[in-house]
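A lone chain, given as structure tokens: the form predicted alone.
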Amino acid sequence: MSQTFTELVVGGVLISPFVTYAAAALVLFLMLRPVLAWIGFERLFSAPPLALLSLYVVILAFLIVLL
């Protein structure tokens, strides 16, 4: 069973599916950040930027696996 990836075409330029997934993950991550700030997510970690980057990578991985 092979999965076919469809490229996004913008102005005649083919854009890799990974770029599409990365952009979608960024949108989801930016929508999630105010909620994380409200619950105090960054106070739980000694290196908050690293925790936020890890969360972005997890969201990206879920999008790649699920789509």
Contents of the next structure:
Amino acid sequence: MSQTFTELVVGGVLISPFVTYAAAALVLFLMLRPVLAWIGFERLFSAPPLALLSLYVVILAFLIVLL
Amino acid sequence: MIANVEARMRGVLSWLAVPQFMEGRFIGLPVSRWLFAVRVWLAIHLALGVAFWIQLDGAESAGVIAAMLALQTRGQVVEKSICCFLGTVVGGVMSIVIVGLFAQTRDLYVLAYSAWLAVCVFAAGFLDGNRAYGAVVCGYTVSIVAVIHIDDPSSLFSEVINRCAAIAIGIASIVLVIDVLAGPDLGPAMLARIEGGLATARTFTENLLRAGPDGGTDAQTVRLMGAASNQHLFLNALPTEAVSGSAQAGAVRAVLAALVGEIRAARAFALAGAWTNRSDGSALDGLIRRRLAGEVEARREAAASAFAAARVGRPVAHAPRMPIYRSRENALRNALRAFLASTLTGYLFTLTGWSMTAFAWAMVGVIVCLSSNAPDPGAMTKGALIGLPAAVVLGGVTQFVLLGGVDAFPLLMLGTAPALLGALLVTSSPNPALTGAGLLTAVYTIVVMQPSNPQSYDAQSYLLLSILLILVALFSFVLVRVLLPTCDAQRRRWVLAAIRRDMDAALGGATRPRSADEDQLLDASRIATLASLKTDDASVRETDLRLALRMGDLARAARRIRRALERMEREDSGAESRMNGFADAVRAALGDADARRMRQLAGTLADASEPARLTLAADMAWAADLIDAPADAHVSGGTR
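Can you switch from the form predicted alone and show the form predicted in complex with its partner chain instead?
Next comes the full complex, this chain leading.
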């Protein structure tokens, strides 16, 4: 059974569901930032920006698969 | 030690026997500037590629935004991106409001659009760095979305959505490229600068403590304070760069506040030793010098402790904010200039009846908004006078000579490389004038080429666009110079007036919602602004700086006295407390700037056993000395 994606409709303009997922992933990522700072997330990786980017992609992928 | 991606790349390339490429210079320019240019060039084409792939209308905006967000460090790029996106959303909403209300009335449309530009420029006058840029984006988004499509108001909503989508794609592209290609981080460079500043300040204050007024000059004092204050341009970007960035930024602000406090206290110590106008003689003299020497030591310890916290990204308690000096008068003049420039240009282009003048009118609005965000609007429009014609030439050569009819995206990328890489190399110059001109050249080269899918090679359209852009550069250059120009003499008067108002407020007891550290940083910002203004007469500049330092010292002393009195009144509670009468007398003497009375009252506390009262006595005596100080009192580095 294929997953149905709900399109975002703003004033009659259809916006791709991916935009909704990306925005939601960004919100979740920002909420996670204090936790990441507390556990010292950046000290675990040699390239912290890439690690944070990868974490964002993982959150986005989870939202697309699970929702 | 954590190795970063660039260090690993360096290691790999050295194994491939090309170490000379990654270190030093390439074709006479530092490799870091080449890497910056290549990163941004890749980001521009990634944005364009994605915009073409999803068939976005106005796809060139994505590339333009990627170019506009070209900054050296990751944190600054992310911060500017956030400000740009938020500004675009606000600007988009205002576009709908303005067009919805005034689309049918030409004159009100012009006035409403010009008024909105003025409001945004006025708001930008109170912000700094990328936040001011965000305020400016609120204004010129209306230019790009509403004014350019003034003849088709029904398409406005889809234009707003397309613009927001293009902005998002441009932002995602530049952030992705800078993350993947390991763009330099702001944090380590800032910490290295601050460590150097701490060492320089330590040497300077040691010299003042040892040699008195001969140990340093006011110019050195101002230079160090200015260097500390100017870090505010970078501090706002630290929280966006790393998850520990907020804590690190707070710790850095605490370091800067302690640094400024150490420099001011050391200078005061040096001056206190040179002034001999006290009627009380040596008792208060010794108290003042011990108090100031103790403050220098306390500030050094605070700076070292905060710096250790900044290194590891640990939060500090009571981290100060970093208020900056902004002139209301300057912001108002900039706003009025933007209003008049936009209104005059709009009516003038309407009278010509030429086609595509809405584009030129919008671009004048963009340039005037961006110029108001620059420290010197005239210099910025001079950069536009160089950059826009250069973009016209580069865009034409790229489109009609290098590309010459090709349609494949990879060939488009390669064809734009000489023009864009060249402009971006100029953008990365340490010379601010070249940076502005280079950025405008890069951005407007993309505008001139109008990348699309399929690529258009319409010579007539190129010619019309080129003429309009050159007119835009000329109009902006003339309008900014003619309409309400602001000279450095006016700015100097405004800064001195602001410092005097602050001193009067401190003496008069007006309460401000700022801590002592925040007052220090704001005062340093004012001094740095005053020092940056040019004057033909160097002696006028020196006199103004001396006066500003003295008024700042007096304001600081007055606030310390009032805080100490409040603390003592709280501790020494009781209706018949002797402290109440004493405190009222001190406040009255402060309000009247009565130095003799202040010294008398300080003398009554000079023999107290409590450290807090001795400190208060020292502050009161020092305030009295500042009130009576000779007009030419300064640290002179050996000259008198």
